[in-house]
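One chain comes next, on its own, written out as structure tokens in the form predicted on its own.
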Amino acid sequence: MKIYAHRGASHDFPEMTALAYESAVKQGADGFECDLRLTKDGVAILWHDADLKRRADSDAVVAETKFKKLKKIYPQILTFDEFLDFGIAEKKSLLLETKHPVPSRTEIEEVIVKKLKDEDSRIKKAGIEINVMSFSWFAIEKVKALNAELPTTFLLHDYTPWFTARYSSAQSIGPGINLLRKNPALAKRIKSTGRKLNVWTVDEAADITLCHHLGVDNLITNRPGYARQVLRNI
């Protein structure tokens, strides 16, 4: 089971900052997870929320604001280009979550796929895996249309109908730990379709142990160092 740092080592440092990802390396993460949005001027940045209220106490909306202004409000913002460079340099695999719904619709998928194509030789040389994730069924199908070879993960809310996961083109399915805890049999159901199982966001020892026993392929956690410690003691 591989350990992916959810927005970096975000239990200890501000999420999706250079410090969080640098710490994830030190904590032994196999890879990094991030959320991606487009700014008004088309720059792909690492940001979870639609606006900057929670992290920077600002009402600025990512999709309505140019990158330069967002960077001035919150200097720690990372671009996708910077994040990819760091992952390649550290030889860490990447889970890239695209956020929806957004005004630009599936433009973020177009930007990501193009960038990954441009950097294909560097990615292969680093020997890392890159997977695009989304709760949006249409976003996953957009990625397939752009590059059928690029691995994807269809993420599940607690209320996501099973048939949407069953008929997604994604090679991996990503339920949250709450859903898996309530319904452990879901792991076998997902595996029976030939998909990998990527579970978010797993921070407690009992849940990490559960994922191990259920054969989870990729564990996404805010606490990569702690997850590594728990797994060593199983």
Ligand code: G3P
Contents of the next structure:
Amino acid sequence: MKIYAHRGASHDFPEMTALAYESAVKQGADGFECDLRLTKDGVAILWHDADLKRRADSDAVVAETKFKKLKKIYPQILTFDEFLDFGIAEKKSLLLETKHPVPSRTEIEEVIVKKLKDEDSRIKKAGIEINVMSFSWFAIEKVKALNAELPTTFLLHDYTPWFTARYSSAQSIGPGINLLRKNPALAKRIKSTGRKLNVWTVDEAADITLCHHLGVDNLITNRPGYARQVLRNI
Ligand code: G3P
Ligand code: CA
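Having gone through the form predicted on its own, I am curious about the other one (the form predicted in complex with the named molecule); can you provide its structure?
Let us now look at the entire complex, which starts with that chain.
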């Protein structure tokens, strides 16, 4: 089971900052997870929420604000380009989650897929895996239409109907740990469709152990070092 640092080692450092990803390397993560949004001027940045309220106490909305201004409000913002460079340099695999709905619709998928194509030789040389994830069924299908070779993960909310996962073109399915805890049989159901199982956000020992026993492929956690320690002791 591979360990992905969710927004970096975000239990210990501010989410999706260089510090959080540097710490994830030190904690032995196999890869990094991040959330992606486009700024008003089309820059792909690592940001979870639609606005800057929670992290910077600002009313600025990512999709309505130019990158330069966002960077001034929250200087630790990372761009997707910087993040990809870091993943390649550290040889860490990447789970890239595109956030929806957004006013630019599936432009973020176009930007990401193009960048990954441009950087294909560096990515291959680094030997890392890159996977685009989304809760949006249509975002996943957009990625498939843009580049059928690029691995994807369809993320499940607790209320996502099973048939949407069944009809997804994604090679991996991503339920949350709450859903899997309530319904462990879901792991077998997902595996029986020939897909991989990526589970988020798994921070407690009992849940990490459960994921190990259920044959989860990729564990997404805020605490990569702790997850590594728990797995060593199973
Ligand atoms: O890795 C998937 C997980 O991050 C989805 O939830 O809200 O943390 O982006 P969220
Ligand atoms: Ca995410």
